[in-house]
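We begin with a single chain expressed as structure tokens, specifically the form predicted on its own.
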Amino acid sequence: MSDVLAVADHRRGELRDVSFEIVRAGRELAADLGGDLHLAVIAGDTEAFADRLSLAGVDAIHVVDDGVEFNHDLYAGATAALFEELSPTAVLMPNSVNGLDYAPAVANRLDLPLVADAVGLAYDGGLEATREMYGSKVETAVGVSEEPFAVTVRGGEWAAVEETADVPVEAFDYEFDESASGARVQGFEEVGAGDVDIADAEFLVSIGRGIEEEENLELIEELAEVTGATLSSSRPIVDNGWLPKNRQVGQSGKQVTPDVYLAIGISGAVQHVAGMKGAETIIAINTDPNAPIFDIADYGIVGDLFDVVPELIEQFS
């Protein structure tokens, strides 16, 4: 009864980063509870997924080998059935598009309190979940005294677990009646789909209001090309129509966790920071030494981007 059940997330045959992060969140919570961490893998290539998710801190992997892609009824039913089988204290689900689809249904079926979009979890006789509000300007602590409970965890808030381990994999026999399901996957279309997915990029060159004019995009594109980076931006650039929506980083855009995030002419508004603070190394270029982006940057250059960027292009060329 002190165990934690976490559910992995995948899309189009690929495990999402949150699958590795939810292992960390689940392991830490299970340690607080004094129980084991069980990981559920539902649909898709479960054998390959289970192999990749055999990670340190996972005590058991349960696979539901049914279906290829996400299906609401399959995920809600299998997660609820596995929960009833294991009787854990907590079930963690990703705060992703998929997770937000079925997590409320799971909580409703099991009559569990649900905390959504948690960025921190602690347990000391009761759950204390940290959430962000008002555009990440305010952190709130949500106390949950009732047990068991359900939580969706935000991606990019916990470090991904990479250390592998020999984790037992068990097939969970869940009978999914697809003919009785009211949900059908008719196809896959990513909103704002374009030539790249910035969420998967390892090196992002990101631009903000500081580039001043659309014509100056060419300079940044040249920097991205010589450094092998992917171009992204803050919201004003997208609102101006200078880059498509799928390039936007931030609370109303995409959450990214690259190895390197080079912020050029970006002030560091909380809405933007919410989407990129998980970057391993943050470098900022801004003329304003008091710009908030410098509060989270690992390296900073106080200077005019129109002087600095050409120098960088020359160096990397």
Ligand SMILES: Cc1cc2nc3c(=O)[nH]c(=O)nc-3n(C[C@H](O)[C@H](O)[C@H](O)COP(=O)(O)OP(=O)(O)OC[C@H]3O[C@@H](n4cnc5c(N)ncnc54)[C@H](O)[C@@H]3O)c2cc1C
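Show the form predicted in complex with this ligand, please, because up to now only the form predicted on its own has appeared in this conversation.
Next up is only this chain, free of partner chains and other molecules.
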């Protein structure tokens, strides 16, 4: 008891950023509880993943070497079995596509209370988790008095742990009977397969309804090219079919945390801001000086994008 078990996340052979962030969330919670942090690595290239995740603050890594990709039954079963073996106070899982799939099953199997999509965790005799509502407009505190408990943590909310350490790695012997499994993974299909993942981009040039017409996108593509940025957008651009869904930033799109987010002709609606407020530096170009995007921008240009963007292209060229 008083330990924390956190589960790493990977997809298509790559560890997801949340794996490094969950180490910080888990370490902080374990410190509050006065226990150890155990990290589970399930499936994939477990040896390489465990090596990358030998990070400061992790007390032990447990690897379940079975399969290559995410599988619901494997993850739910192995996490629950590891939990039973270690008897921690908390199990943290990522609030990712994978985590959202198996975390409720883990909580159900172990009969644990589950707080989903936490953006903050504190423990003082009981868990107090912070969640966001109404497109991140309202923060709520969720108190959990029952122990042990399960939490899914939102990516991009904790700073990734980068400092490496010498962490013992143990193979966890979990017998996974795939033939008895109710679910089959048929394969993976990324939306807009072959396209970039804006969640990984360091510099995003993002376009909104201010662009007016699809053909004007060319101008923004030129800016993205000369600045080496990746193109993303607000929802109306995707709804119009001008860019694929995997380029949409926001509540119903992707959560992004680039170093620089250049919002062009984007008003800054809460549902959009929910996806990009974690950017290191936000720059906005908008004709309306009262646009809400300026409330969160570090730098703003009040101006017509059709004047400002060509000027930027010239400067960067």
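From a predicted model like this one, the values you see are computed outputs, not experimental measurements. Positions refer to the first chain, counted from 1. Rigid core here is just the name for the largest C-alpha set that superposes within 1.5 Å across the two forms.
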query = C-alpha of A40: shift of 2 angstroms or more between these two forms, rigid core aligned?
reply = no
ask   = Would the C-alpha of W242 be classed as shifted by 2 Å or more between these two forms after rigid-core alignment?
value = yes
